[in-house]
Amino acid sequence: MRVLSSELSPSARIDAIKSLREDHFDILVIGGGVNGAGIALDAASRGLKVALVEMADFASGTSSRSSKLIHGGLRYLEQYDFKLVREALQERELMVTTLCPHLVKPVSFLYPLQEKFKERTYVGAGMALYDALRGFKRALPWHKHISQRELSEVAPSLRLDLITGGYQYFDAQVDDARHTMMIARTAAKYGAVITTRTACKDLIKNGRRVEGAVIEDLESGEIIEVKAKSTIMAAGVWTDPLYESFGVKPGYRVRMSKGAHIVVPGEAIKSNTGVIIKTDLSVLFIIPWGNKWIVGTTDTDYEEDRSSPLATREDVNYILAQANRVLEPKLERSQVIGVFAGLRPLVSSDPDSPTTELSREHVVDHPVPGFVTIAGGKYTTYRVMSEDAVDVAITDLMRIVPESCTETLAIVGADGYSVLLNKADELAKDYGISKEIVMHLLNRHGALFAEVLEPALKNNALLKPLIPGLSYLKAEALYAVTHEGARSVDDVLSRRTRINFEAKDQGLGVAKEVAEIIGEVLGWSETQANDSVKDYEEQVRAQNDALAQTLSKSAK
């Protein structure tokens, strides 16, 4: 009998090859994103047999280039569309409350105004909506009424001979990568079958039923047909190629929509919350992040390479544009030490609508029998789509399927948070940490502390951090490849861990060590480490050759 773990071992994942190619499984997920990460839990937690396949790493997409909010969506208010806005907040208190307070955090955001009344009656009354349909359960805050005399201590970067005032308000924030790899393993942990390196190369079809896929493992090349009663593809942007190479006739189009950021040092802006401005075209968040700032987003077409979209010198003048309306001092283009853009899956019907009135509304797709694809919606609804994918696909099964129990499932790492937050400052003393670095571990792992600094028991200089200036430790890299599944450097340094995002030379000056630290687990010869540090060596350089050119001075 194979024993449940939430482990995402390297002998994990060859037990779950073994089973890829021996057993038959009632869905089979395609995609490790967000929404795939969440249809496996579900199905999973429904009792079914599932296996997850993700041609590359958790949340390597789409899933780890968000804004980092989980949010009900401020401005779809003024598109009416109430029931997302809705959906979205009951989401966020679940997630903040129930399923992962350990990776979902409050942040409070203000929004400035610019005229004293009109303005103020208007901007008010949405954001007196807003709080109502979030429903009973509100562990956040209401909204409240800044003054100018307040704002000048509350936010000293907003020009005040511009803004009259504003209203504060609260949403919520989270590391998109890790809160989809914790899914991933609470999935495995009821039984899912995960696996990462594994492509989808075609469906196996018995007339117009589909009846699983063709499946190559990364690694070692092997081929493998896996039998499936209903396949659920969540490709996010990678849908419409799939749908085409699959031979099958989609019931919607994915528009792709891109959304840049940039990142900038926490002293290049002087506030105590987040700041959100409305735009002609949509809105745009200055995001906290630690020390740093997340400013953003676009939302503008795409149809360039999907693998690896880039934020241009447009999008970078656009957000420096828009902030410094209300910004003083200005940023600068020379205070930006990163940029990163995603690409949004929407769903459209009308190819010339612009991408900032498509709907965040998801759609779920039964083109055939034995295959559902789902794609649109936000990242702070994923729980909901993955219901909503499970429910069509069960049925394909032809028999009783309980109902989903997601909505009081808690992530790895929740159950007991509360209490270890309790004993933060014991928990310090007793491994000689920190109080800092034992937040920054509960914040990321929650009860899985213990878990995580077991071997630094035996080897104290895990409890070191990678970099100094950045609370990672030693012991998160080692932890990162023999319980989440992480394969090489770019997995722990740009997805496990931010460093690739936070620090000043994305993690290059100890790419060679995480190698040393991670290769033994893997089980690497000397040439794979270096190839591995190479690889992310290459990855960051074309990131910092796109980031030059988006910000020479010929950009100006």
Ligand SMILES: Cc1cc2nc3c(=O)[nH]c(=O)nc-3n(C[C@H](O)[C@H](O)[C@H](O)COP(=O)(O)OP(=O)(O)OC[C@H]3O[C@@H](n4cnc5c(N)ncnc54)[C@H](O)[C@@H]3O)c2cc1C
Given for the second form:
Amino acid sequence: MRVLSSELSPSARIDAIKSLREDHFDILVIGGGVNGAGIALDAASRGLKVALVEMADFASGTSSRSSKLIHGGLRYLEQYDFKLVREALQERELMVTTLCPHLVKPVSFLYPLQEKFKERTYVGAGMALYDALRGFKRALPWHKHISQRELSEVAPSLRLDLITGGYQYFDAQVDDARHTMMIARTAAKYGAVITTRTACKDLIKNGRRVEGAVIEDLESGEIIEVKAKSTIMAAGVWTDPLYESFGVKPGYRVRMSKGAHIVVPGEAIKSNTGVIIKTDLSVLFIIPWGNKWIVGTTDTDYEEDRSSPLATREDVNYILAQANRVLEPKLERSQVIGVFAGLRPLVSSDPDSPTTELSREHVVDHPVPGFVTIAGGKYTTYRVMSEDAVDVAITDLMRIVPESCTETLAIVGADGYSVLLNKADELAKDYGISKEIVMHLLNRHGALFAEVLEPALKNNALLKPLIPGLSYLKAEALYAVTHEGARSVDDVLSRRTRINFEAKDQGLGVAKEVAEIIGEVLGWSETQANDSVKDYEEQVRAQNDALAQTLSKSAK
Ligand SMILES: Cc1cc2nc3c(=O)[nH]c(=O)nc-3n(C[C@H](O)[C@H](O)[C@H](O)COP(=O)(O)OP(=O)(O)OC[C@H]3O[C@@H](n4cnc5c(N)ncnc54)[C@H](O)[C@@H]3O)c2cc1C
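Hand over the structure of the form predicted together with this ligand; the form predicted alone is what we had up.
Every chain and every other molecule in the complex is listed next, the one we just looked at coming first.
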């Protein structure tokens, strides 16, 4: 009998690959972004036998590159998309209160006003509607008006010569990559077989019916035929090419739109709140991120490599220009610590429409028996999207399946989190670490806190930070491979931690040490460790080149 555990360790991967070879699944999920992970959790918690295959790492596609907001999308009100806003706001309240309070945190935004009467009435009405649409759960405070006088205390970096006041409202934020990985771990806890570095190469067909998929284990090269009654593809921006290679006619198209962000130090902007600025095409967010700010995003058509969208100098210039419309002192390029870019999977039946007008809502397609696909939507609504996809897939199972129960299902680390918060001082004393580090760990791992620090009880060096100035501990790099399914230096620096965009050197200085810490658990040879470091260095170089190349082009 398989022992169910949320631990995604190297030995759990060996067992999972064996299971892919030998077992017959109800549901096979292709893609380990937030939607694939959400589908695996939804299906496993209904009692179904589930497998998930991800070709790279959890959230390595769009789900680690979003603005990291769990929100209704204030601007969708202007498009009268009340259904989308209401659904997303209800999900936001659910995540903050029940599903994952350790990971999803309230965050306030200021909407600056430049005019005293008409704009104030219009925006005020929108804010009231936004607050009302959330339904009965009211975890976050109501919006409030901020006068120009108050503004100089709340957000001294805003240009008071231009801004006459504002509205402060609440949304929530999340470390998207961690959250997605934690959903995958929760799915494993309820019995799902989860593997990364396993790519779907083809579907297994019997006439029109799909009966599973051909998978390649990218670490060993082994080809495995995985049998499943229903295969659900949640491949985000990879949807179109996969439909084509499977020879299945799609019911929709997925268009790619690139969004870039920059990261600047906390002292670059003096404000106690995030800021949302209306731009010609969309909005720009200035989002608090620990002791830093994430500023973005852009919205440009994209047709290049899906695996590694890069922020260009043009993207950075646009973001700086938009932010500097309202900031004083202005942000400078030299203050940028890091950048990241992601691709929005926008669903459309008309490939010629401009991306900004495409729907953010999702589509579920059931083109042939045994095969369901889902794409579009927002990170915030992953749970309802997952439920929709599973509801369609179970029609191929020919048996009664329980309804989704994820509305009350806590993500691993949530149970007991609030008790540990109350004991933060005691924990700091017990482990000999600062309260700040205790809070950092609780807000990333929740009640799994003790599990993360267990090896440090024998090896005190693991309590040291990986990089001076950032709170990530060496113990967290180790835990990333023993429990969180990390398989490379990139997994640890880009997604289990966010050192990639939080450290000025993108973590290059610590890459070798990370390889040493994780290599021992992964059983790496020296060559394998060096290769993983080189891969990471190459990735950082490509991003830096993208920023520099446009620099030389624009200098010509
Ligand atoms: C710039 C930007 C900002 C955003 N901001 C927000 C926000 O603040 N709030 C919000 O709610 N939403 C936001 N979004 C939207 C949100 O991020 C996406 O809707 C969501 O992450 C999509 O998740 P997904 O699982 O569908 O796709 P992905 O995360 O891309 O997952 C697809 C996965 O499929 C895998 N895959 C592909 N082909 C195969 C194969 N053959 N075999 C196995 N695996 C395969 C990929 O490796 C990938 O991991 C933003 C998006 C962008 C781009």
